[in-house]
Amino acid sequence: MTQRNEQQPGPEQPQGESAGEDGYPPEVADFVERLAADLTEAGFPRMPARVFSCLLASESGSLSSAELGERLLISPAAVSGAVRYLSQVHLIARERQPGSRRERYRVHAEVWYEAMTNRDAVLNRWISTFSSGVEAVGPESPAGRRIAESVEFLTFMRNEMAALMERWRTTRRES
């Protein structure tokens, strides 16, 4: 792993801003960690929270696996690691470089609303296996009953998260 000694803009630094050792502004490293500390907290991954809290705070959202690498001062393996699981919960997209065999590692346009329009496959797929647990353990028995307050929780998540969705769509069209 390679650290840039020199403090010179990274190609995602704007000019006439200091760099720190990991090739951009401290301010920028600071929010990074503050933001991937916060995403850790909530239960995500600490490696993928700071890779995906730097593709946000970098100018194009888009960084290869070297620029993430030196600007967290991480491991090929570590990126490596990280934006699988990101690309697995369709935070980030992987891009094909023109030309080369590397890629970059982009974050989505609108990433919570695709993160959150993804999350309905998963709700219906977790009422399914409810729905299935209280005709397995009877719905009448007091674990049924738990079960099926879940059934109800989640359908009801899953409709109202449906309809905030659709403001959000029209929201966007109007500004």
Second form
Protein chains: 2
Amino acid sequence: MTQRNEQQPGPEQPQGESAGEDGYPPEVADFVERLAADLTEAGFPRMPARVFSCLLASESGSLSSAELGERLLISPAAVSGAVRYLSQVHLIARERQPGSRRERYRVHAEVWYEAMTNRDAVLNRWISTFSSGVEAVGPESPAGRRIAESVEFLTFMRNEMAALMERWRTTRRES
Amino acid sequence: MTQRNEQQPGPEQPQGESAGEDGYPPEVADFVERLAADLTEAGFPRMPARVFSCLLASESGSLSSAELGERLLISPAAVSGAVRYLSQVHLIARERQPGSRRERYRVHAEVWYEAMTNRDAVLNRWISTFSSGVEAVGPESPAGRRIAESVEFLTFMRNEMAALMERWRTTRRES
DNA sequence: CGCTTGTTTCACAAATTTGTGAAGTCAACG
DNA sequence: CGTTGACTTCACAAATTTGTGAAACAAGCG
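Any chance you could show the form predicted in complex with a further copy of the same chain after that form predicted alone?
Following is the full complex, with the preceding chain placed first.
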């Protein structure tokens, strides 16, 4: 049987999306699923990964809940859960068009910058945990020195990453 | 200062093994669990996270399967699964002492360097996936440009991280 | 050689996670 | 104001993951 994706032939045309977007060709779907698989393997929850990938591969970078459900063949509830997760970790923004009930979800223009900023919060938490560990085992013990080195490494990383992201940003801007 | 190592002390049999095993005070157990929780939250499987944390907090940086089970109150099977995972991702090394059946699991001396090297492999995979995505959506489309930028970012990161790790290593060595 | 002990494997039970249908909520439109 | 349609929440079913006991396996030791 033909594996064409179900295009809901509703009376309302999905507007807001550029004209070429109406299709969702299999190659794109393949890419979306492959990327989602990579992300999932890295510890990302499945549905958020799929939704994120789908948004990234969309023309305008933003889709409505209905469009997402249509492309990914998932229920509105699944979309809802996924977008809630994604906006909590600041990977997407929700935007409401004034005269419409349709909410649109958009990948942040500087996704990577955002993602890295999130990591920064995690890093700080780890630094705190490791620091408490140094005290717990005693700073003068071998374990204490080992854990203290971890604190140093993480601090190093946090600082360098901040610098790195700044560098990326300016490089981007001038291109 | 007879801070006894995790070394098997002799023919004595550990009876009534509990969390309060000497050489493993509650503060340390707390740290281990807290760190494991942080790692788990970051997508790390639970048992590997606990085992890794426990090794990191141990005096010698290496423990036997029995010792791990004792400290973490888990079955040999759970230890086995966790250490297999950890050695697959190159976070620990297994070492066999010549005259003993006891295998010891050791956190790599340069854990962080190792961890980052792993990330490098993941990065490459992502770069490959994103690259295929550019073709899938068409390089000239907005989506194509968005995904191409991701490829650039990931490549940037891969290169910079390599440089960064080298810098960390030399900084370490000279201290 | 076989016993003894530490480790791995296997099958299964428990717990957690995932995704769905259906009811509920809210706001734009007639 | 009531209707309508888009999104959310809730309770539950399915699927996956986790960890265990028990049996199998291997290697030192008597």
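Note that the structure is a prediction, hence the values are computed from the model and not measured. Positions refer to the first chain, counted from 1.
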Looking at the two forms, between these two forms, where is the hinge between the rigid parts? Pick from G81, F31, G138, Y113. Y113
